[in-house]
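Quick heads-up: it's one chain on its own, the form predicted alone, in structure tokens.
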Amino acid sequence: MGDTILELKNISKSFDGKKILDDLCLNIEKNEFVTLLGPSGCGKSTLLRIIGGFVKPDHGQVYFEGGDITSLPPERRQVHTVFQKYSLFPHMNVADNVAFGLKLKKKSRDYIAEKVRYAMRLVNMEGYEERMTTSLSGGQQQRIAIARAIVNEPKMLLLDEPLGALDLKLRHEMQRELMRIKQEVGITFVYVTHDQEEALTMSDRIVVMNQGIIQQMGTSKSIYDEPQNAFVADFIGDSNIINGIMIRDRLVMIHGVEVECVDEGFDPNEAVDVVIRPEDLVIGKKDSGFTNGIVTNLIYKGAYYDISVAAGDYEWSVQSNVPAAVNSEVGLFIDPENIQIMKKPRSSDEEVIDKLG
């Protein structure tokens, strides 16, 4: 991907006695699109504000291009933050909003005019220079906020849930625009969201966080296909997460039934979490799979049918291109390669794993 532009070393932060970030380590490469993903309160926005200089960590260091910037104020960092509330100046027109940072730096009029033209063209807002920001839609205001950031030529752009206030169609459009802008400008993006679809769509690398700890880092495909723990599996996409017993290598017991899998390295009879994605389950005739069940619900979702199948005391979630009649008895089949086996967390706070860095 390139050289490291940002290094976070052993970052910890508490507010009112509650630990928000816990000894967190993270490296970000130049020109990378990294998404910090997790539920509300997991520490992702606090981490972004530490990178931007708005919050100082209790412990740890922030390095930018090899230099320690932990104590530098935001205006002295080569990063720019775009918040969900775009903070545009309502008494200024669009061009003056975009040019604001350059005017503070006392750049020449010609320089400012050229940069504003470039930024407006980049965000597809040419012709709006004289409009007041209060007359713009939410998506247009978001574009202006990005243009205002880009004219200052930051080496890193920080975006804190910038699409959260937009409707679904506009949010998808802006996702595509952000990816295009990132490619055209060639700067590093660090993006905060709790929307897993957004993260999967846009990111070179996803950092999944919970309780101030990094649960897993990787590409969209690796995070989705190979979750390292039940939290990640549940948070990224839909999952069936079942208690299991690892009988031996490549054989797991699910609800009293022995099922072949491809996982190895567990202790004999070790209690595990078994993760099966709904789209990996296949509905067939009774006794055709590893278990039988009764179809309890069927919802048409457009691209697939969302089917619930009750088997014993568990209700399986299935996504299928073929419907199944409610109240019919069916069999469930799963390819061994589509079963994910993971160790149980050692404590409820841990939810995982060793801290990554």
Given for the second form:
Amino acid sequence: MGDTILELKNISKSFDGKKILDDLCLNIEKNEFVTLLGPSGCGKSTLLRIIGGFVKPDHGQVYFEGGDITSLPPERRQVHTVFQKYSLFPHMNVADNVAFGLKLKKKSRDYIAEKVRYAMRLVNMEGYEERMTTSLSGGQQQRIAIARAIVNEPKMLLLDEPLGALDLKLRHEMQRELMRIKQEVGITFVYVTHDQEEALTMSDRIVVMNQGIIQQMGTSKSIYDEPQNAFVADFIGDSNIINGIMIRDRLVMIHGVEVECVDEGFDPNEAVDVVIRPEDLVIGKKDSGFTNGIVTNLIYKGAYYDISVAAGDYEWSVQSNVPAAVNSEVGLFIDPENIQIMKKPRSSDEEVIDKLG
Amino acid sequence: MVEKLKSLLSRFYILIIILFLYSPIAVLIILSFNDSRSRVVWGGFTIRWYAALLHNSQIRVALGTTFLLAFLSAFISLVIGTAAALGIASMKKRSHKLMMMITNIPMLNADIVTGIALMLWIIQFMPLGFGSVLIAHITFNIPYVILAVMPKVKTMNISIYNAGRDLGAGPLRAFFELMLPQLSGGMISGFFMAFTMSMDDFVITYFTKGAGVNTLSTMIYGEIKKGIKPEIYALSTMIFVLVLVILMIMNNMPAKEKRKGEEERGNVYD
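Next, give the form predicted in complex with its partner chain, keeping in mind that what was shown is the form predicted alone.
Once more the chain from above appears, this time first in line as the rest of the complex follows.
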């Protein structure tokens, strides 16, 4: 791995007696695109504000390139933030907005003009220099906010749900733009979002947070394919989470049926959570799958059908390209590779999560 | 039928307003150009009363005092009032309400009560003179500034301050360069409101001025006792025109901001 640029050590923060961050540790590598992902109130924005210098942690230290910056004010950090509400300066035109940081650093006029031109080209906003920021659309304003931060050549860019206010199509477009910009300037991005799709699309590494604790860290693929607990499984994509008993290695009992899987290393007869993604379930003829069920609901979603299948007292969620008739009895198939076995929560932290899930 | 009656009544209303409110002012303005000391005989057009006005040192001094007083009191109450508005806006709801009520009292209070009260109070510390009038004017001007600035404070975007800090501005710089401009509309109209209030005031000035200090209004009041001179018409006309100009400037500013607001709204859809 590369060098660590930012190190968060045992960060805790409470607001009005409510614990927002609890003894959190996180290292961020140089040039990484890290996404802090979690539901609202999970502490991800507070963490970003601690990195930016707007909030002081109650406990813990923030190290930037090895130096302790815990009590450094935001204006002296080599980190810039793109805020959720853009926060462009309304009384300045676009060029003056972008040049603001450089003017504070007393750079020469030519240098500033050159840098502003580069930044405007980077975000595809050439020709808008003289416009007032209030006359721009949301997407355009966000581009300017990014240019305004990047023009100062920060070593790290923090983005606080920057695409939250945009419509779906624009959001997808800006996701691609952000990845391109990241590649071109080659700096570390720390991105906060509650949108799992956004996180999966853009990140080198996703940090899933809940209740002020990191639930899981890893690449998009590892988070999606191998969630380590029920919260992550439920939050990232849709899942069927069922109680199961691990009979022995590679064999799990679900609803009284023994099903082959690929997981090992559990105690014999250990109670486990079994995660199966809806798109991994296949509907077939009755009595041919691992369980039978009755189709209770069918919703057309465009790219696929969302099908509910009731088997015993559990309702399976299935995503399929082919429809199944409501009230018909069907069999469910699963590839052993697509079964994910998780330990049942034991620590108190995990129990909190379990209750929520 | 109803529509016809409506338009007839509204025309009638305008006629009455013109008749009772503006025609006396028009008469005053006409008289200021009348080349005769009589109030009923038109002696031809002249500007000699205006010329006489300029040569009257008493009036010149009073005019200077009035403007100096209006400017200083408006400026100082602008500083105090803006700071107060920022402070009050960040208070908790209950103290916020209480402070706004306290702010409103001096505006609703009868001028004569405020005037006498201020006189009795100030006289404990200093002799009456220009200083005491200035303090009195600042006192009654502050609420107007607070009221003008407060709506701007409430719609102020705090994250702009954070964005400024983030880009390298210190706390003071971020406040003065990024936050204060957001209040500028309210501050300008607050300043002009205070300016005209100060120019306009007679009662409070009269009680707090002491001997030897005269603003235009107190001077005219003194002159009238000796009989009205045509110079006073000229002077009144000038004051009227000046206030009219300030009023037009003030009315034009919110209109500009409204247009800007509409642009913003229009752009939500693109």
